Amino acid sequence: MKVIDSYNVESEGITAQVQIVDDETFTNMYLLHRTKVRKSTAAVMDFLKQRIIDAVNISASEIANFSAWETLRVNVKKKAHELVRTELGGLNAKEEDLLVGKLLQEMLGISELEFFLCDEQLEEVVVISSKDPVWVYHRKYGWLRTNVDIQTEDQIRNYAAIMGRRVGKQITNLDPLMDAYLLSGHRVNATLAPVSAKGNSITIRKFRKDPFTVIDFISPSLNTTSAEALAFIWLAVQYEMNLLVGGGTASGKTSFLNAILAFTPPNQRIISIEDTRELMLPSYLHWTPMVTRLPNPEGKGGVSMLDLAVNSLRMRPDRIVLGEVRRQSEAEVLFEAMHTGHAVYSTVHADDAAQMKSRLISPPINLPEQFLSAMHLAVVQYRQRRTGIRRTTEIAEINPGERGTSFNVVFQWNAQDDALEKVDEHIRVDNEIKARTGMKQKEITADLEQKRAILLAMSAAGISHVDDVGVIFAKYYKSPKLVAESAEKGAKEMRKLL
C-alpha cells in the first residue's frame, strides 16, 4: 500500500493518526490508527459507565438541552477521572486520559465515529450497514473506504436513536426515516431496514465549525467566485434586493447564502427558517433562527416551514431567509413577503438560471410566472464531482417583461480559464438603486469599486473568520470612509479595525 497523505485528528483528548493510502483497489482507503483497549479493560469500562451514570445523574432533559450539554460533559469528565484513579490505580496520565476519552466518546458521543466528526477534512460520514465498512467523503480525495466498521445492526440503530434523542427526534419501525442535526451542527439522516435494503444506515453531513465566508470564496485556495462579483452581490444585499441561490446537491448553495448574509446591515432583523440548522451568521447580526418540527407519533405538534414562514411575517423582519424552496405553499408565502417589502433569500435545486425559472413555475412549486418579477438576482453554484471544486457559474438579473421573465447574465464562469467573468452590465439592480436613493451611475460604479477594494484588502490581511468578517462589515455601515481608507493603506490598517 502506498501512503498518499497522513495527519492526526483528536477527539476527547485522544489522538489518532489518519493515513490516506492507495491499496490498488478501485478507491483509496482512509486508515484510522487509534489506540484500542484490551477486552479486560473494556469490561471495567462498562462498570465505570454505570458508576458515572449513578453519580452524575444524567437526565434525558440535559441530553436534549443545548445550554446544559457542556456543563454535563464537564461533570461527566470530572467524575470519570475520579473513578479511573480510584478503580484503576497506578495508571500514568496518558493512560488515564485515554480511558476517560473513551468513556466520553461512548457515553456522550458515538464511539469511534467521533474521530470522523473531528476530522475537518471530511464532509460526509456514511454507515451503510454492519456488513460494510464506514465510508467518508474527503475534501481533497473524495469518497474513501475506511478500516472502521460497526459490528451489529442494533448498534447502528442505537447510534441513530442517540443522535435523534438529543434534538427531540426519534426513529422507530413505524417511522424509519429520521432527519436531524447534532449539537455541533452536523446534519444526520438515518434509515432503518427494510426501508434501506442492506441494513440500518446513517449519513452525517458535516459542516465546518468555522463556516466559509466571502473572503474564503475569493482566496486562491478555493477560487469559488471573484471579488468583483461579490462586490455586486454586496451592493444588492445592502439595498435589499431579493436573491435566490441555485445549484445541485452539495454544490455550496447554503454555504454561499450563509456567507453573503454577512453583508446585511447590523440594524436590520433577520429571520431564518430551516428544516435543520445549517446557517451560522456573524454574532453581531440581529438574527432569529427558526427550525421546523415533525409531528409526534399521534400526528400532533408538527411545525412546518409554511407555519414558520407565515409566522415570520408577524415578527417584524427586515430580511427573511428560507432554507430551501420545495413546495408551492412555501414559495407563495416567500414571494408574498417580497411583494410586501421584505428582502428575501432562499435556495433551490437548479443547474442554471433558466432551469431555476423552470423549477419555480413547474410542479410541484408551480408558481405563476408573474410572481418571479419580485426576484432580482439568481446565483448558480456548481460542484465538479471528479475534483470536488465548487464554483459560482452564473449571476443573473431577473427582468420582468410583457412576455414573461427573462435573464440578464451579468457574470459567467469560464471553465477554460477557471474564472468568473463579467459578461454584461447589471441594469435592473442599478436602476432600482437609482430610483430608491437618487444615486447616479458613476456613484454606483465608485461604490462597487470601493467594495471590491475592501474585499481584496480583507483577503490580503487574512481576515476570514466569520465574526471578524462581520466586524468589518458592521464598521463599514457605521463609517464607510474609515473602512475604505484602511483598505487603501493595506493589510496592517485593516487588521487594526478588529
Ligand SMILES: Nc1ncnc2c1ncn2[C@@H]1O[C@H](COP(=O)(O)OP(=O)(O)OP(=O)(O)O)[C@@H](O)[C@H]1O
Second form
Amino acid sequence: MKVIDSYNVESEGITAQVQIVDDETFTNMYLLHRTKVRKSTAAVMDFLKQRIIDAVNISASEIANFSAWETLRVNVKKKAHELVRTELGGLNAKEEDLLVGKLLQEMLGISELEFFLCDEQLEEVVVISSKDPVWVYHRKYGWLRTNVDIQTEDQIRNYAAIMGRRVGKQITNLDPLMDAYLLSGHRVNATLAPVSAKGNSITIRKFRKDPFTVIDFISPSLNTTSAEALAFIWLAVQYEMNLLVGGGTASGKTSFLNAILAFTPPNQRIISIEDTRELMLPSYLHWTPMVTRLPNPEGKGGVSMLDLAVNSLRMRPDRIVLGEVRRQSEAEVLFEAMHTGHAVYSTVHADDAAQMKSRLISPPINLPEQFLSAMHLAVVQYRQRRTGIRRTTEIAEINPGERGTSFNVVFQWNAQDDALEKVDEHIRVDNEIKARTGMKQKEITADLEQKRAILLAMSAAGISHVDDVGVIFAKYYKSPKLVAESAEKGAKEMRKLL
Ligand SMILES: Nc1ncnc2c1ncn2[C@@H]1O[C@H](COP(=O)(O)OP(=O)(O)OP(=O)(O)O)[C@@H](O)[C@H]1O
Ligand SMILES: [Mg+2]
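Return the form predicted in complex with this ligand of this protein as a structure block, the form predicted alone having already been given.
Shown next: the complete complex, the earlier chain at its head.
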C-alpha cells in the first residue's frame, strides 16, 4: 500500500487525518482516520442524546430557518458540553471536545459523512447502499473508495430524510426520488430502493465556498480557458448578447456561467432562477436570486421555473439567468425574454455545439428552430473523465440563415496542445455591436486586446477571489482607461485598485 497524499480535515472541532492510498486495486482509496469511541461510551452517548433532546426543544421551524438553526446549534453544543462533563466526569478537554463533536455530528448532521463535507478537496460524496463503501470524487485524484460505510439501509434513508426535512422536502416509498440542498449550500439527491436497485442512495454535490472566477479559469493550475476567449465573452456580456453554456454532467457549466456573469455592468439588474441555489455573484452586483419550490404533500404552494421566469419579466430585469433549460415551457419563456429585449443566460445538457442545437430543437425542449437565432453564443464545457480536467472546448456564434441556424465555431480546443485556439473570426457579435454603438472594427479589436491585457494583469497580480474580481470589473465600467493603465503598469498597480 502506497500513500499518495495525506492531510487533515476538521468537522465540529474534531480533526481527522485523510490519506489517499494506492492499495493496488483498480481505484485508489480515501482513508479517513478518525478517533472512534468505545462501545461503552457509544451507549452513554445515546443516553446523552436523549437528554439533550429533552433539554433543547428542537422544533421543525427552527430546522428550516438558517439563523434559528445557528441558535439551535449553539444551544445543543452548550448542553452537550454540560452533560458530557456532569455525566462522564474526569475527561480531559480533548476527550470532551471529541464527544461533543460526535454528538453534534450525529444529532445535527450526518455523522461521519460530515468529515467529507468539510474536506474542501472533495467535489462529490456518494452513498450507493449499505453494502458498498462511501465513494468520493476528489479534485486531484478523481473517484476514490473510502473506508467509511453506512451500516444499514434505514440509516441511509434516515440521513436522506433529515437532509430533506430541513428544506421542506420529503422522501417516501411513493415519492422515492428527492432533490434538496443543505443549509451550507451543498446539493443533495437521494433515491430509495428498489428504484435504486442496490439500495438507498445519496449523492451530495459539494458547494465551493469561494466560487471559481474567470481568473481561476486562466490560471495554469486549472487552464480551463484562455484569456483571449474570455475577452471575447466579456465583450459579448458587456454588450448584452445572449449566451448558452452546454456540456455533459458535472462538466462545469454552472461554474462557467457563474464566473462570466461577473462581467455584467453593476448598473444592470440581474434576476436568476434556479431549482437549487448554486450561483454566487460578486457582492456589488444588482442581483436578485430566485429559487423554485415543490408543492406540499397536498399539492399546494409549488412555484415552478416557468412561474418564476414569467414573473421575472415583471421585475424589470436587464439580465435573466435560468439555471438550466430542461423543458419546452422554460425554453419558451427564455426565448420570449430575449425577444423582448433582455439579455439571457442559461445552461443546457449537451456534449458539443451540434448536439446543443439538436437538444434544443427536439423533445422535450422542442423549440422551433428559428427561435434559436435569438441566441448569440454557445459555449461548450467538457470534463475528461479519466483525468478530471475541465476545458472550454468550443465557443460558437449562432447564425440565422435561410436554411436554419448554423453554429460558427470561433474558438476550438486543441487536445494535442491542450489549448483553446481561435479558429475563425467572430462576425455576428461584432456586427451587432457596430450596429448598436457605432463602433468600428478597429475599435472592437482594440477593445478585445485591452480586455485580454486586463485579465492577464489580474491573473499576474493574483486577483482571483470573486469579490476582488468583481471590484476590478466594476471599476472598469466606471473608467476603462484607469483599469487599462493599471494593467499596463503591472501587478502592483493592479492591486492598488482593490
Ligand atoms: N473549470 C473547472 N476546473 C475544475 N473544476 C471545476 C471547473 N468547473 C467546475 N468544476 C467543479 O466541477 C464540479 C461540477 O461543476 P458544475 O456544478 O459547475 O458542473 P455542471 O456541468 O453545472 O453540473 P450539472 O450537470 O450537475 O449541472 C464542481 O465540483 C466544480 O467545483
Ligand atoms: Mg449545473
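Think of the rigid core as the biggest set of C-alphas that the two forms share within 1.5 Å after superposition. As the structure is a prediction and not an experimental result, all values here were calculated from the model. Residue numbers count along the first chain shown, from 1.
Residue displacement note: S196 has its CA displaced by at least 2 Å between these two forms (rigid core superposed).
Annotation for T276: C-alpha shift under 2 angstroms between these two forms, rigid core superposed.
The chain behaves as two rigid units between these two forms, and the smaller unit swings by 9° against the larger after C-alpha superposition.
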